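So this first bit is one chain, no partners, the form predicted alone, shown in structure tokens.
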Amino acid sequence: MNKLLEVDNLSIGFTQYFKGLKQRKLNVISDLTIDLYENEILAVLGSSGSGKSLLAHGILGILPPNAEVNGLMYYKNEELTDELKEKLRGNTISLIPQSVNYLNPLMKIKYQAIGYIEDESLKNEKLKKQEEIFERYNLDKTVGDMYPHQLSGGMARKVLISTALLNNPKIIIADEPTPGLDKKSVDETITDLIDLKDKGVSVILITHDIDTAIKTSDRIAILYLGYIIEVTETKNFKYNNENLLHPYTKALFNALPENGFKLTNGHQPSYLNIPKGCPYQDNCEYKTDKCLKKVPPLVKIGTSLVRCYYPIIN
């Protein structure tokens, strides 16, 4: 498979004022490296506040002005500059946003889907395509003339997915597409994402729901305190944990209900208190002095990547 998207050593931070005119730097994403292949669903899995949505915004180039960005990104081996991001955004790379609140409550759905188009001929062409895509996702023609408050949660999610498809994207970033949905709607969303892959669209699924990640993706990238600490094939989560390498990834596996719901003590630290060495050191039973002093590099072991000095290899 060919790589569509590469993110190399991405870091994103913010300068904040506090207690009057004092400044502090928050490093929210650090040394992040992932890639996305053609015809793949890559799940980026992490707890709330781990930097998942910020990664999506960094790829799309929609970060706030006070963001400080370092690192490189490539689309089909071409550097993803700000100019290229603007060209690809909404066309080649589309976003399914985290919340249905992204829908304008005062605008009919069909006009939100196609955006502002002055040329009448082109507008009618887009509206026809919008109806075709809506029909593909079992949305009646009348949905286009509705306002967001008239949609159910499941319908609104389908509208967001359909809208993202209007310009035939190669990559879709689905940012937390399932929170707040009932089980039926979650299952439908999973089916829709797999359907996108089957139609040749690569997907970055950003989620904190490990069950959704396992059911949907081909690979899972584990994000912890802004660091990618492991990238592994999803099948390694489905049967046993012998091919999972990082202690945190093992803990996630063991916490699944089908694996005994074994919980570990501790929580993800604040970005104001990022450890000097390994980001997971506060909660790791295997840490040594080396782990306290320097962040481990992300290294390849087999088909996986892991950021750990002492990966657990069974």
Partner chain sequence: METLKAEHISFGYNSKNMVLNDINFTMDNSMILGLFGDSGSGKSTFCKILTGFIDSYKGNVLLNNKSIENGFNPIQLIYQHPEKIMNPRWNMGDILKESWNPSEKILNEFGIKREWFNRYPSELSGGELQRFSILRALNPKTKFIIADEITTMLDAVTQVQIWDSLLKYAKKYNIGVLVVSHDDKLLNKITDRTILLDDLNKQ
The other form holds:
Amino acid sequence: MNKLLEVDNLSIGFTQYFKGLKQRKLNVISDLTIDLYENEILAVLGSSGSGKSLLAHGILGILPPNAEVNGLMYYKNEELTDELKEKLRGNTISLIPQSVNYLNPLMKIKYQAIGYIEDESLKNEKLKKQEEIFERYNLDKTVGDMYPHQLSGGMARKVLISTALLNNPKIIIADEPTPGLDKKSVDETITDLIDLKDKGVSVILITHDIDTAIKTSDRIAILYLGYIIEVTETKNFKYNNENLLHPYTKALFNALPENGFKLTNGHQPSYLNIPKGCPYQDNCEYKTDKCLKKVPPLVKIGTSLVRCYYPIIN
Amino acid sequence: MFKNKKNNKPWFLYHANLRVKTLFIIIVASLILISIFLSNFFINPNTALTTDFSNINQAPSFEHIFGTDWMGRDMFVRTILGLGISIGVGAFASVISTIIAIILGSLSSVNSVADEFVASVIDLFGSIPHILLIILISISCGGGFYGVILGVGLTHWTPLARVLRAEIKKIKTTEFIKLSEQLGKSKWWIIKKHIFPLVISQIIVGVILMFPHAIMHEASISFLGFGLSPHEPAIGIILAEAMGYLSTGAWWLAFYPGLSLLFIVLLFDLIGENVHKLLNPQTTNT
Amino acid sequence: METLKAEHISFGYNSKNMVLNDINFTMDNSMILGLFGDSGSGKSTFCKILTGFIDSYKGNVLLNNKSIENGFNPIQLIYQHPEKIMNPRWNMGDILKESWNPSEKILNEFGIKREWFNRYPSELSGGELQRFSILRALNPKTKFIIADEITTMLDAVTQVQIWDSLLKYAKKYNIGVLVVSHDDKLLNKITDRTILLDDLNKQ
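Now the other one: the form predicted in complex with the partner chain, given that the block above is the form predicted alone.
Every chain and every other molecule in the complex is listed next, the one we just looked at coming first.
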């Protein structure tokens, strides 16, 4: 299998003012390292409000100007520079945003879907294609002439997916596609994502919903306080926790209501108070002095990657 | 390597963050305004503004940097005194306007009838041309210094009252106010502890930005002859008098006082905008 | 025994489109009761009506068959987004003390550290904030807690921690808890019984 996208040591931070003269630095993503292969769904799992969306914005090159970005990204072994990002954005790599709030409320859906095209014949060609794709997703012809506020929740999601598909992308980044949807729509979204994979598109699914991640993805990358702490095959989440290596990943598995709802003491701090050393030390029962001093590197064990000095291997 | 230079005045400003720069601008601008205002109390008009007919209508020179008028008085001293009066009028008028705005803003949050009433009063005052209203109030209050203050003070509260009304409305619908009510806190407690601290920054900025308007309006009606009495050294009076001499080529009589007035107004604007940046960091995060 | 009763509750944001229609509901303070509903089914609206956040509804909310008096409301709401029910300019200590001043032992049970008291809401993580908002609601005068999707935004590990402290406390002090969620697996795990909002809501 070929590597499509490689993100190496990505960090994203912001310097912000918050009270009077005080300035603070917020490291939202500290060390994010992931690979995306052809024809796979990779879920990036992290708790809400953690700025996971910034990963998507970082790959697409649409971060705000006050963001400090470090690390390298490659698309098919070619370095993903700002120029390349701009070239690929919306064509080869496209985004399914969180909600219709990302659409312009004063513009008809079909014109937003095709984007701004000056050439009249090219425009008609695109519109035709847009109609085809909308049809494939069971969207009525009239939907194209609607405005965003007229869409129901389920329709909106389909519009966003079909819009992302319009330029035959190789990679789709789906940013939290499920929250706020009813059960039926969640199930439909899951089917749609798997369907995308079958069509030969690779998907990065950014989510905090572990159920959706398990049902759709091939691999899961677990994000904790801005660090990727484990990348594991999804099947390791399905039956038991034996092949999960990081203490947090194990705790996460055991904490699911269907797996025993087991209590782990400690708490997850805020991004302003990321501890020195291992990010998970506040909750970890295996920690030693070494963990408090230096962040463990991401190491390969079997098919997994894990960031821990004492991975739990059965 | 720049870090070591941080305490190396005056270059530290170059490396300081935006917040420190903002504060610096506010302090410098305020010092200028305060010193102009205070100089009013230290300059004795009777000695500093002696009529000297050997020195009439002199163009600006090192001795009289703003020149002299037709009675040989130093225009710089007159301008400074005039600006001092302007700032004084602005300050008094702003206090009056702020009090009215706060009262009406709070009244609007009582119930919908009071809110309708406040909205109509704001619209009513907003719809009458300012100058006209100021002149009317000023004359009906007997004119002079207090007439002008009342005239300007009673007309400049509309923008602040409008902002406060909207802001209080917004805060009142937030979930944490609703929760406070469910925790059994009284209306007065909520106003004092939650709402007031959240609108105080709006009030401060509103007051500072009211100054330039008040000063300009005072100068305008004094210029038109409806404001301060002719023996006060107000900028409006100076400009009105200068009109008669402009044709003789004494351009400096109007030019420098007018420019100074503009300068003062811009300083207040600058302070207002920078204080706003400082108090509302979330809207200015770069 | 304390009972919380809602009689003939109806509510709509406009008259054509009723969100809640003639809901009748009873629970007592010995129960951990689950209320299941999909997003958009009106559960948040129902929670706000029970706790006095919305007062323009039809029907009655009764505590021990009496309507709720002014002053401290013994039915307290915990919200999905804790940061929305905290004044951003207050520090955490003041935010907690707006309700009451819990002992060191209780703070420990909820995993709250004293040093957080001087911080502002924007300086704590979602899990830390939610601990504060729960403890604030657990004033000694509180009889019922309405917990509206309180762990939806948190990871599974934090979810267990939060429910563990809240439910232990509620059992100990006889506080009734209505757990409102779209997550049926969670409801099955932590509640004594679960009812469906769609069954109550006569559409």
